[in-house]
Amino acid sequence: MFYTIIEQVVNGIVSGSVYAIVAVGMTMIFGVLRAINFAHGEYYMLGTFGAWFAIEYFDLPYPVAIVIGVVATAVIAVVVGNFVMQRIVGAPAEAGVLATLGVALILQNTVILVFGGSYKFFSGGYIEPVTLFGFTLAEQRILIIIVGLIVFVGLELMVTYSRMGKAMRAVSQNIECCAVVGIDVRHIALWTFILGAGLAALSGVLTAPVNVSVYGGMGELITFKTLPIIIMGGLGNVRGTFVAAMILGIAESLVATYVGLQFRDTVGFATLMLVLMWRPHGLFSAQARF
């Protein structure tokens, strides 16, 4: 039984790494734009479809498909960022909700129109099993954990030491003061959005070999799994998002094993309610963005 528990915790860490890569982009976007991006899961889906298209139609190797999926999503994010996201900087919260919901519907239905609504088999990735410390994991799951750690270390270094990272932190704390001292708030908002979309796409491409299949509506579930994570972690807080993602991933894995697989998708909001009863502002203060 102890072996089973540890195995499920490891599986939960894998799921948590996936959620963390997606959610960190969403929480950074909220920190800068003050808007929850309800289209965030669609960039996860776009990255997956970009990689699937590269493998299926051009027979490209998986590492190249990863790059294509992320770059294609980033290009789409540039268009959406210029025409939509920059325009909601400083706008009421309702405007952000309606705008991002509209973008989500457009992106999802465009993919379904172009590729069809059926499930597609994703043939890329590294599915060979590897045994470490008595536990057997697919190579792809180990890759997900490693990339998750690299992403968070890289983000910590970027927001702490780089010029762009410092500007992101400043905008997340006070938009008006940043505008007064000459920081281009709309430019920072655009690049934060592109970074967040790119991370969502990266997560999708990494997860596709584990999920095996891709379909046009796969982004919806990711969006609704990400929402409890960023709220639990403290809206706009990157470190809190990482911790909350790991909690959710492990909780889902344990519930699926010992309670029932059908209850797995309810864990996020159940955990959210328990955390908010204890700490109404999330695990970490929303004031400590980035």
Contents of the next structure:
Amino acid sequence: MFYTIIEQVVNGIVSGSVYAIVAVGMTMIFGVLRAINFAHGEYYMLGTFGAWFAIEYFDLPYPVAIVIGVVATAVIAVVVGNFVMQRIVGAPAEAGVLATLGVALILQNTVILVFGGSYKFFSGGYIEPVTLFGFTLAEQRILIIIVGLIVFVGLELMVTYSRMGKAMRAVSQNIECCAVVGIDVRHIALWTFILGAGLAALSGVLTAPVNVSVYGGMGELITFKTLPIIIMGGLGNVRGTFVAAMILGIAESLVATYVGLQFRDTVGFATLMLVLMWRPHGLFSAQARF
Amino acid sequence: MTTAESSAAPTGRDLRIPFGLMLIALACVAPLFLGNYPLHAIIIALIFLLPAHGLNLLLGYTGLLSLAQAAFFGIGAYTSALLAVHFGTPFYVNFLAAGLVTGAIAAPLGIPALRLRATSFVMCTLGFVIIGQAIAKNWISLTRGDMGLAAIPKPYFALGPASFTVSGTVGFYYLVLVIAALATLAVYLIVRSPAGRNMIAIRENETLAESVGIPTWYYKLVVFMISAAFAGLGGSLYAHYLTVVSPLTFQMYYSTTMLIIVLGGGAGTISGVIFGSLLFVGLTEALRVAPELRMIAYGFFLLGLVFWFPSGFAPLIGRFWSFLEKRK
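Given the form predicted alone, state the structure of the form predicted in complex with the partner chain.
Let us now look at the entire complex, which starts with that chain.
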């Protein structure tokens, strides 16, 4: 009994790490562009498809496939960022919603058109089980947790010390002032977007061996999981997002085991509504950006 | 968003009335020269017009961006279907019950949701859709889960001993046409009333509206309920027209569609929303080449709409009107 709970919590931390890497990109995009990116899950899907393509057609090893998936997604993000996301800066909220929904439709259905809508088997990854402190865990899951920690420490260092990171923080606090002091806001918005999409792709490639199957519509579910996380974590708040992602991952895992698997995908929005009733600005202050 | 209504010159009235009468006459005789398939498309457009009118009241007039229309659409469809299948009640009972139940359900949902600011409100309303779908899928004893409810009777009216059933596309077309016309009239009356002016005041500046004594909270809640009721009525028609409902009735697709109709036609204008619903149906029919290509084209259409016509296509029509009038 106790063993099962711990096991489910560990599983929850793994999926929490995955959600955290996806959501942190989305929350940074919101911070800089002031737009909810409804296409965010599609970049997760694109990363997975890039890696699947590399393994299936060129027989490349998994680590190389990770790089290919992330780079391919980043290239697409450059195009989308240039043609769509940069124009959203300063536009009304509806524009952001409609434009990113449009991008989601285009990306998702192009992938389905090219590769077909069926489920595909993802064969890469490290699935050997290892025993740690009496718990058996697949290597891939440990890798996910480690990469999650590296990503968050790296982001924290980047936004605190690097020039680009400081600029991102500044833009997320006040666009007008940044424009006045000569920061190229559209340039920052583009790079934030590429970073966010790349992180989503990384998370997709890391999870693919655990999920085993890959299909064109998989991004939508991720978008719907990420949205409550970023709201709960306080929009544009990186640390809050991390905590909210962990809470959601663990809650989902426990609900799936003790309530029923079919309720897992509603946990996010149900928790979100409860949280918003109690704290309308999310669990963490929206002011503490990045 | 406000430009559309005012861009038509006041002299346009003498042109508008004959044009409107012509349109009504055309709508009445449409079955004479339209085949079953185009008629089916127009029926769908008129059904979608109801939730779109609701969303327009909320987004176009009160300034609240909501993605919950699909949830209320689904609740209305299920209410109507359950009544018809289990109790065999006549159509008008199901139809009105769908509107009332949906409006009533919207109240407890709206009270917490409307406390939230822009983005959080959007997400919360999106959550209603996701949770509604989960309930429709998992409350199997009531909704039969993924199998959905089938064999919903075609609308039938029973008044005393006399009763008749609306069967066939033409009959349904007239039924939907009448309902859509009544709904449009209702929206027109709401918008032209002092309440409508107050709604616009809330959209333009909520703090200012509050300070001049408009009970903004009360207005937002009531408009949210009315918009939900409109969506529920549309869902009821949809259930009786397709004669099946399934958890797929709760889909983001419907919320997106309503948003496209309202924003594409021109939020904050009634004629814009009517035009938007016809435009949307025309678009989906024109794109019926292959489902994937259709959705890709749909996506590009959305981007074009956002970047080139940020206030919808209604201002274009307004410009066309003034062009016609100048030539007179």
